[in-house]
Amino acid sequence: MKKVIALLLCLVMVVSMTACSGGKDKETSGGSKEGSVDVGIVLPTKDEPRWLQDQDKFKSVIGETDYSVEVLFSQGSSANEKTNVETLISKGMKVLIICADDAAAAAASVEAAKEAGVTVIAYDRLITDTKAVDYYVTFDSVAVGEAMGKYLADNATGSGNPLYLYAGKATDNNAFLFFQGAWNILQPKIADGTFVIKNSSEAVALQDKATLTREQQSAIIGQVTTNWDFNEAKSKAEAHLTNVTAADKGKVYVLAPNDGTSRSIADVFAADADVSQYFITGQDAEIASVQYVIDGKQSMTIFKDTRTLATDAMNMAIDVINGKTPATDTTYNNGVIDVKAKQTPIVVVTKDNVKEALIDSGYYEASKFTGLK
């Protein structure tokens, strides 16, 4: 009887251990031991196509390595973000690649990682107000904004052209960099009368200033923020067009901060009978927006090749694990330190070069689009 009881106890223990161990996380790839993580990746949300595209590119890159990688999404919550980082620390993470939802709030998460001996790589969005960031992998965000501003300026003729400004999330440092770049190009054209701002009293009050302080940018962004949200962008655009006269419409120029908000804003402007033509910016080359560009509903987008960005970030992490110093080509000040950074080039995409930039480069398959020439 004692042998039977002992055997039963052993079986119970085996079943219990199997239930606790679980399987490999669906977003875990690589060749290290089950449950361990060499590189932890934390992205802001699954709800925007951009980050799902980044996830796919990450997985394709990391699948060719011998390192284990786990991708977690924070779903727009700094609390979730911190929990995700703590989860990855508990799994022995050596390098953290993190795209912060809130640039300042993420400081607590990366400081916890640094205390655990983890090397921190800020991905696409710089984390501010902390020393706990080792590297930054990014596109040149100021150059993105300048490309947007240049597109609008290049397509403007005469004077008095209505200009509508929109911005990203006020807690995202990139929103400031994008706006800074756009302002660099647009402000001289506002000053000489080419453009007239129609939807921001804060921007009008500062229109004579070629360079804006962080506080001045914040005042404008706070007034025209979309929070990277489709619905908020739509509501703001509707309110702006309701609050102006027909004379403030006609042929208009719209600075939209990314593809998702661009589509929402474009739909609003297209539906207004007093808008005869609109030029609108975007970025990220999302599939839906590329189709909008082909159809003439969105004027342009900025192609930021996430294959290159993900590869740069992963190679940087591998260098760190192997005891090497990653290659960098510039620095970004995050309010406390100058963070060593590596930048990736950008490409302006219009209807004229969609095929060359996105299909011929292998980024997308032509079958994803209709009307492509």
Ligand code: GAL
Contents of the next structure:
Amino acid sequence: MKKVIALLLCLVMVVSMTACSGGKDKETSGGSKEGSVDVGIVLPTKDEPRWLQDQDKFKSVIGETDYSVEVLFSQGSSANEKTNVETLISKGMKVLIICADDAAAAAASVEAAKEAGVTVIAYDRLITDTKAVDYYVTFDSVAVGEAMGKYLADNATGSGNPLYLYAGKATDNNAFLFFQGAWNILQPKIADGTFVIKNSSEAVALQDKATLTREQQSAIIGQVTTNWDFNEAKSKAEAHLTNVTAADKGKVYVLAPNDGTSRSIADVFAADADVSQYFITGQDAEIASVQYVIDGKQSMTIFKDTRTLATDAMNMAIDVINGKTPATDTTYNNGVIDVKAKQTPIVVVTKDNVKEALIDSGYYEASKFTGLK
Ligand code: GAL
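To complete the pair, please output the form predicted in complex with the named molecule; the form predicted alone was given just before.
First the chain shown before, then all remaining chains and molecules of the complex.
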């Protein structure tokens, strides 16, 4: 009931947002006090479609209220992020909702916020190695990786199937959780010979280990990272295919960590004459990737309903401002403390359920896509 009321409260709010660029990238809502901010939201970059989706959902959740809200983008820079947080502190922010660009570097920003009496909510990405995080609102990131691993495993028969691994950015804590989830499912299938890793000597060296330490994950991620960057993903995939023989191609399986990198990697594999078929993962249900899924160019994506995440984060902030303890359902260890977290489930999307998951749910309009059945 409380949740419903809070959601309604959010929905009647009106927001006016204007786009800028760089570290001063700014979006504001009308608030009670001129120039003051109750809830500050700091997002990592406008260059990855994922965060524009989150921004959109925040826009529909934030609105006319006694609470004033300002959204700032850090454009992939921890220095901008720190400046953004300081700007919001100077405007009297009570709650900070922050999706860090760099999990460890963001510690300094949130420590400054805590010192100023601000409650800190980590949004989507955990901030590590600091006590200055009060809450964490997130999707189940290990489940994301497990769903990717399971998709590949479910589509593999026989043995010796070529497996190509790619990972997210090493300074993003989620990259580890996604990889951990995927490894949970793929490792037994590598151990039993279903898959053979083709592009990572570090992963091959660790392939008998059912669970990996953070350092071991780091070694693999360091080798196959995309840095969440389309171009880096593309050039890595090209290099990997150049380094192997035709026997390492044929029907291949590709763990791609998100949609942007998945499209780049898929294009490279599709263009290789020796690749007869590929299965490739993704996540975020970006519009371009949903179209790729419909067209059979990307095998699956994972729908992370940013409406739920933005609503949960705003409800938490409103609870905090009203002196209530926000509801949480789990904890995440950030290296120093167990952070109380609210976790949202994820939905696997393939050609078969695109319409049901993304159109019928009201997330996207059917007109954004062609060939939808
Ligand atoms: C992760 C996020 C993913 C994906 C990725 C690239 O932290 O959880 O959904 O968007 O960053 O930006």
